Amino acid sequence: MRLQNKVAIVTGAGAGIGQATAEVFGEEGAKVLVADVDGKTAEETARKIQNKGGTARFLQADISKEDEARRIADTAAEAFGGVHILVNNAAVFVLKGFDATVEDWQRSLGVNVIGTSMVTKYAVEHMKKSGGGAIVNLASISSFVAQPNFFAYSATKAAILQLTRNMAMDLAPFNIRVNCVCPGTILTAASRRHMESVGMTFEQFNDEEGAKTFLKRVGQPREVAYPILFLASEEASYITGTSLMIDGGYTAQ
């Protein structure tokens, strides 16, 4: 198993990419703290891991609140004896342009940028005690490409890209690697809610979004989870400060 005896925190692990990542980590031997603002979905993810013979604990927490960000890190360390891996997946999707309000901006920045930074700040203290670790941030193709009426979200994902580079520099002396993945369109619960809101079928959605890629389809959550697993594992021991596109070729065009 690639993560045997490792303790991993996955934020936003109640659904989508976070859930898939937590499950893959559990299958690979990690002890997983499943954190999500929705306690019910976090509990469901933890139960899935446990039902497959893995070790997991869930925690309801809002990473935009510093005390709760600290609680995530401390709970993992107290429950499992340390922290080795952090996946900063939790995010809100404020898909607006000039119509974004101050409240929209505060919510988007509060979770996606400040929340990510706070969870990392407190997890790193435990990683140092463990002798090092690996952090994987969730950026996006929106970190690189312009999309119409999208900048309230895209600005936060561009920030994650630069946070990753700076964190990698600052944490290298402590044997902590920091990388990010940049997913394209992935079939998640959020995607399905978008389809419902605009009256699209999956086939229509897949055809429209898939046409923008080389592979002519949207991605699945596990197709992001496995690259995250690689970056979190010792197989990526000489990789830090980098971004990995997981977009079916979207940004290569």
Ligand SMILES: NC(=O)c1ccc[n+]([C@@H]2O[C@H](COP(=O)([O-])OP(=O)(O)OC[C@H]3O[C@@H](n4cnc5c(N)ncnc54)[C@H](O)[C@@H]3O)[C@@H](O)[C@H]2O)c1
Contents of the next structure:
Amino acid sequence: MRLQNKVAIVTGAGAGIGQATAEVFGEEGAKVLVADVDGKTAEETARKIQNKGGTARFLQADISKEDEARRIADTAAEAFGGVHILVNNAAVFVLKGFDATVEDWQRSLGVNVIGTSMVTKYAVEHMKKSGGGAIVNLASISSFVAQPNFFAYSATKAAILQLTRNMAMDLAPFNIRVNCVCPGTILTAASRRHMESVGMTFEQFNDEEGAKTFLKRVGQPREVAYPILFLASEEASYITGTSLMIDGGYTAQ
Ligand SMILES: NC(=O)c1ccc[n+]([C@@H]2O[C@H](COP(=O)([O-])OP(=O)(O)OC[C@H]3O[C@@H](n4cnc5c(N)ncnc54)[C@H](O)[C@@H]3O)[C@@H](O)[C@H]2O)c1
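Starting from the form predicted on its own above, please write out the structure of the form predicted in complex with the ligand.
Let's see the whole complex now, leading with the same chain.
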């Protein structure tokens, strides 16, 4: 088991990529704090991990509120005796261009950028006491390529890419590695909501989004969770400050 005796926090772990990551971490022996603004789904993820013999706790918390971001870090440390791994996965999808209002921008930046920074700030305090750690941020293909009417979301994901580099530089002296993964289109609650909003079936969505990739299909949450596991594990001990595309070839053409 690759994460035996490690304590991991996964934000937004009630659904999608975060849920798959928390489950894979549980299977690999980590003690997982499952944090989500939706307490019900967080509880379900924690129960799934426990039912498979893993160790997990859930916490209802909104990462965009500083006191709740701090509570995520402190709860993991108190429950499991330290923090070694943080996966900054929670995000909102404000898929808008010039139609984005100031409130839309504030929400998008507040959760995706400021919330991520706040959880990291407080988790790092515990990682330092544990002698080091690994952080994996969720960036996106949207950090690199333009997509129509994506200003508010893409700006936050480009920020995550640069935050990853800056954090990696500042945290290296503390033996904390920081990397990000950049998924393409992955089949999650978020992409299902998008499908519904544009009136597409899964088949239509898979054909249209899949056509933009070499592999001719969208990805599954576990196909992102395993690369996150790798970056969080000791196998990636000389990797920091970098980004890993998980996009079926989307950005390679
Ligand atoms: N699905 C994709 O195609 C895709 C592609 C590229 C990048 N990503 C990134 O992967 C991550 C996960 O995406 P997903 O598709 O699994 O999303 P999702 O919407 O399916 O799940 C996100 C989870 O985050 C939680 N969340 C939202 N705001 C929160 C807050 N303020 N505090 C705590 N929890 C909060 C939600 O309740 C939800 O459970 C995001 O960072 C996203 O930007 C996703």
